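Here we start with a single chain on its own, the form predicted on its own, put down as structure tokens.
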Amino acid sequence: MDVQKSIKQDVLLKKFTTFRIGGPADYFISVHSTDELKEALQYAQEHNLKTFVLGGGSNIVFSDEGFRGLVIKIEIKGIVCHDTENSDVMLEVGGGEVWDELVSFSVSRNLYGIENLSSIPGTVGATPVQNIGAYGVEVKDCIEWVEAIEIQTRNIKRFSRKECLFSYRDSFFKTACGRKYIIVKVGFRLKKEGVLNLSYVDVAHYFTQKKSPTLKRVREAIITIRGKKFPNLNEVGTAGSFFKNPILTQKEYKLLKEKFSDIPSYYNDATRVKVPLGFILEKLGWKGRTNNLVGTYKNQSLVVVSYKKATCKQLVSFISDIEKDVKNKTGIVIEREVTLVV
């Protein structure tokens, strides 16, 4: 690959995302193997260029000033199944390639383990770094290994499902050492007999009004509930939930529970509670409010849409005004999932 070439300036970056917001990149090059990655790389440290990864755009979003520097957008693909000696088979899969063609491709082949995590935007290079998760899976679960990049040195390193250090919405390549990283393939283990995941509340009753449930059938399920409950992208921009769900101590949500005695709790051991930010921010009447061109989702008040022509600063004044509003009426400190680049 000839990068000088290849390299584009001024180019738009609301194109790139999800929630349709940014301004242009001084220099963009998409990639589409290890080694025109390592190039970029390379040319970047030549030019004393910032860098920025970008995957599906789905849990990003840009300042309306751009950015300056070089942004590379990874666009490797590719899927190379393996049996094991366990029966499991183990899928070695492109950064680039769309996570939920990758679970669609597992269903249509009878794997078990992603089928909860449908419809989930972006790539799956970004799966391991936001530890993905819905209706009671995390993709932790089925991750055998993390390969990336340094980037300085443009070493390539594989990581283990224990070096990757997951945790709820986290992970090593969040850290500011793991930031030095990106990833180019990831590692799944997924099972051709395994045990469909029929925890979450929705899940269970969409199949008391339904069919028993087959690998196929949750994936539909799955597609069905978050279609109620996240708006279309053609028609609105979102990253989809905006905050993670906080976890408490006990003293915390003891305290909370005097204030909503009716809110549901995810998880209850001896010393932490997680309970839905949605749940509180109904309560608050944050849902289906909008302020200028922002606003929450009328049918899940904690995603986060944006509209034709807002921009990033609307945004985060929106945004603000919520995790004030939460701290205040509260106590609790919400955290973001969406990460803004400004």
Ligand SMILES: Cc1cc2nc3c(=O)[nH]c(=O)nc-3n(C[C@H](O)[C@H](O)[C@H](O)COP(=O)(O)OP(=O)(O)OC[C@H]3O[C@@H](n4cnc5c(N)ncnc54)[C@H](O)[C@@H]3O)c2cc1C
Given for the second form:
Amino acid sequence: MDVQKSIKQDVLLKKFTTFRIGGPADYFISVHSTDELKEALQYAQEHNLKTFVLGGGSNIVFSDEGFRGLVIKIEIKGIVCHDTENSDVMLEVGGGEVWDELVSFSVSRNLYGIENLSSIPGTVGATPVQNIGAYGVEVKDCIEWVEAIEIQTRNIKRFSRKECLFSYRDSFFKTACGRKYIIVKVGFRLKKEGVLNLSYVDVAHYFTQKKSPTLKRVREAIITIRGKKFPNLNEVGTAGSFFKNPILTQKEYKLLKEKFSDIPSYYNDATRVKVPLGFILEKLGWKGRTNNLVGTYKNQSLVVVSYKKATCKQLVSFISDIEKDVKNKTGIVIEREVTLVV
Ligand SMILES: Cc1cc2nc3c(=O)[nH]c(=O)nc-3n(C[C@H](O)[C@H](O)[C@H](O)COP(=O)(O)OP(=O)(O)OC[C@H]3O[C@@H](n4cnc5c(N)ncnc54)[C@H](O)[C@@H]3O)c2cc1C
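I would like to compare: after the form predicted on its own, may I see the structure of the form predicted together with the ligand?
Below, the chain from earlier opens the complete complex, with every other chain and molecule after it.
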């Protein structure tokens, strides 16, 4: 690849994010292989350019001023399947593959493990970053290893699942040290004969009314359920849930229960309790509220949405208001799930 020729200048970043917010990147390049990525990184180093790695842009908000440096969009494709001795199947998948296409591919081959993560936007390479999760499943449960390039040295390193330090919407790749790496390939271990996870109320409820669950039907169920929960990306901008669900100590949970006696909970362990922030926001009157060109979605207050011509400044002001209100009225400091590049 001739990097010089492939790099574009002054590229509007809003076109590359599902929030549709963000000014121009000074420089922008799409890379289709590990070698191209290495060349782009070398170019950035030689020209003293800051870099930012972009997947499908479904968990990012760029500032109105854009990005002063080189944005590298990962388009590294490829899916390779191997049978293993214990009848599991290993999939080695390029970081630029579209996540939901991988889920569809797996389900069509009767491979179990990631079907509950159907319909989540974005790329495969971004899935370990925040350990995507939905309907009782986290991607960490199927990840065997993650291969990444160290930005500074351009050496490739393979991280075991343990080294990825996965936790709720978090991993090593979100830490200061982890941000020095770009994920190029992910190894998934899927099952030929798996067990369906119908633990989530919505999913269980779907199958009380419909036919008995199969792998393909679970994928259909998730797509149907999500279709009602999330806004249409062609109509509004969003990055899905903007905040993480808070994990409280038992003492904090007791205090919250005094305020909202009907608050549901998901137990993490004996000492900590995860609570649905959407419920709290709804109680505090945030559901469907709009300010300027941003607001919360009418069906789910955890989902922040933007309308045409919304700015990052308006979004930041709106989410800061939510954060302050929750802190003042419940004492809970909420954490953002979406990456703000400002
Ligand atoms: C409608 C909607 C619904 C959603 N539902 C869910 C859900 O149910 N569960 C869930 O967990 N998430 C959900 N999300 C969030 C989002 O889809 C996921 O976080 C997804 O994995 C982001 O992928 P991406 O390729 O778009 O990443 P981007 O938005 O491009 O990037 C996200 C972050 O990852 C980094 N990154 C991206 N690619 C790489 C790479 N190859 N190497 C290193 N770092 C990288 C970026 O620098 C950035 O910090 C939803 C989003 C939307 C819009």
